[in-house]
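Here you get one chain, nothing else, as structure tokens; it is the form predicted on its own.
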Amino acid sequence: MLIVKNICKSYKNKQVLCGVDLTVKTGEIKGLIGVNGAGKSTLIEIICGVKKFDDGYIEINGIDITNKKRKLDIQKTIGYMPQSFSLFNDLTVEENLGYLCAVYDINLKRVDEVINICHLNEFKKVLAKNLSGGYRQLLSMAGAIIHSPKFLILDEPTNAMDPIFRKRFWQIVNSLKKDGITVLVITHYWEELVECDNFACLAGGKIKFNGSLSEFKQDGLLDIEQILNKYTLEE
């Protein structure tokens, strides 16, 4: 589903990602983590398209990220889930999806189709300001899965969750793995490791592990912190 080959991206003269390899197979959830600044979120932008990188290959479903005629076809493959809130505070949760189903040109029964899928029933009619932080994350992960898509990245999606709403959230994404979505999540929460397949850390620009939990539970680590600590202390 998803290629990264030698990513490199620099700003001015620090290089934030140096050479970065990534795979996502079709059909797993695949976690990333790494300690803040390290370029976690610039890797998610440039996978997504928002930013342009300096040296390296993306493929997402067997297109080339940087082919301009597939671009709308990249667009439907992604679901990008944010860290913040980024839908209309002033819309009901009715009101918000409806607006997507405008946008990407899709049936508006689609929207009944994710908010029964995220819980989201009784809050049809609720504006998204009043929503909860939790029931604002549901929010978001409906809208993110709108147009049906292929790849789901999720950055840092629970962290305004308490563990109930957590548990929840991690019911929707096993949910939708079952439906044949891939997903990549960045998390901080070794619950949320736990959940994924397998993961890779990002270190120093690169990544530094790729692989599974089991590894490190041989090595007695048995946390992120320990984790990202035996990556970070390397550099």
Given for the second form:
Amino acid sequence: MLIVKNICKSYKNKQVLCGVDLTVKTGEIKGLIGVNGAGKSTLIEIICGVKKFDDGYIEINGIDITNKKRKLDIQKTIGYMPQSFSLFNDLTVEENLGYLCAVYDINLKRVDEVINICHLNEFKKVLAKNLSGGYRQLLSMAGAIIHSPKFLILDEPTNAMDPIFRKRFWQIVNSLKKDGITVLVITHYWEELVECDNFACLAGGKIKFNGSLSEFKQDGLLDIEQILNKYTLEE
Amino acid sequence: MNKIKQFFKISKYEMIRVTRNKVVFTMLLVFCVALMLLLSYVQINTSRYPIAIFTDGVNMEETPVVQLVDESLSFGKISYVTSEEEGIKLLKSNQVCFFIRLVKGEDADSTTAVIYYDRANPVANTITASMQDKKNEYTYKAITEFLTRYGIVLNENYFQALSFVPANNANITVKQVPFAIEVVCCVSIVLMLGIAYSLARDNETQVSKNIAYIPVGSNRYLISKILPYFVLGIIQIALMFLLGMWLFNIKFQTNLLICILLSSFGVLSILTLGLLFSLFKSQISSIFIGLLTVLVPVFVLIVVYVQACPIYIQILLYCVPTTPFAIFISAMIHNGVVLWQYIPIFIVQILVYYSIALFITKRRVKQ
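Having looked at the form predicted on its own, could you now put up the form predicted together with its partner chain?
Next comes the full complex, and the chain you just saw is listed first.
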């Protein structure tokens, strides 16, 4: 379970996040939407412990993320899939995952398991740079789950994917959910928001909405643009 | 123990990355040897060094031991001196880089040539060749070649196809002087080229950003980058030493294994500086800056004379590990002296350059 309480973050004089509250319950898929520059990526970086925050409190599965002694536990708890591919282009699929196994100090057997989960069997020996955009994202996903994290953060994961790949990708996410993994996903796609149990909308450095999609459907808002417009215009 | 094992596992993948591009990897290995062969040619041409000549016991007017046949070839200043003391004085005061003394004996066979090259201790470190033995022509050739660069030829009537053979320091030849410098220059250039782009390409492809999210740690990440190039550097050093022995007949005054082992300080020092340059966000910047930085001392070591430079330039040159490395290796190979006082210089360089690289990496990760 993720608990984010009253998080504030500013760069120089610019306030990026201002009293952000967010909760993601164990085993649920939570979406996070917002216009570009709303602070989504900053919030993710703060949750992952990569960026410091000025004020507030964050806990993941009962661990305070500011506790330096538990940093390794937090890193092992979180699986992060970045927006753009950030594994080694000059290593094969298998070697990239092997590298991560070495980093997390886990058995190499896990590589085959993850390759299976992410449908990368036929690309095992292919260099990452030779993979198509969709498969590269699947490799990124494989890298994010190699250490069997309890909490998975996906930052616009399907950007480079066609609809078929996107469907395949969400099948993987849903199967992970069934295994009890909690997922927080940043997205700009309506069909992905539909897959989420609930979602939050970040605008102007604050969470403007936190709930389920059905509330919007009642108001007749049926695409992500309308939702974003509603909260951005409120600004 | 487990952590060390884990560290080597991580480094293994870095090694795979280094060797993955077969053309680049082969170039890294072969280029060193090719450069050494090229530099050995360049280095023989010492004509830009000012020298002093003293024809001891020989009346130059009666018996012209040396003749300046082509002044246009002589780029360096040649001073003819009238005593050994005068020659040594010029050497000590940095006015010449070599002082050659040709000593005529009672008969032609006992004529000797002495080259003084060590300004710190000129009398103790000389290259001496006499004509007592006709078996070894190597030194004779080297000396005549050396003089030819200045447009000087030895009077053939006077020397009459006699051969010089090393007398005092039996293992030293003229050609040995530049060899150590060649090795260091080649290794510096190649290692700098290799390491400079290692982190930069990760920066370009966003990989380095990813290290913040995985428990690899900045320290382990940086060391795992250095390790493959360190192994490569040691292989290169060993390869060049062996080639030097076989191709150039270099006689090592210090045990070969000790030379290789102690070279690791210099190699590591170059790599940490390269790592620092590698922090630039583009590969082009890293490679350019790394290469240009290392080329300055290489240029000075080959073309000019480090000790002849003003002190502030010497300090700057010593900041680039290539300079102390060349002097350190040179003393080991040619003089059989281990300059232990250089080890702290290397350690300080390694610590300073690595700490800065680590600091910047950690700062970037936290940003």
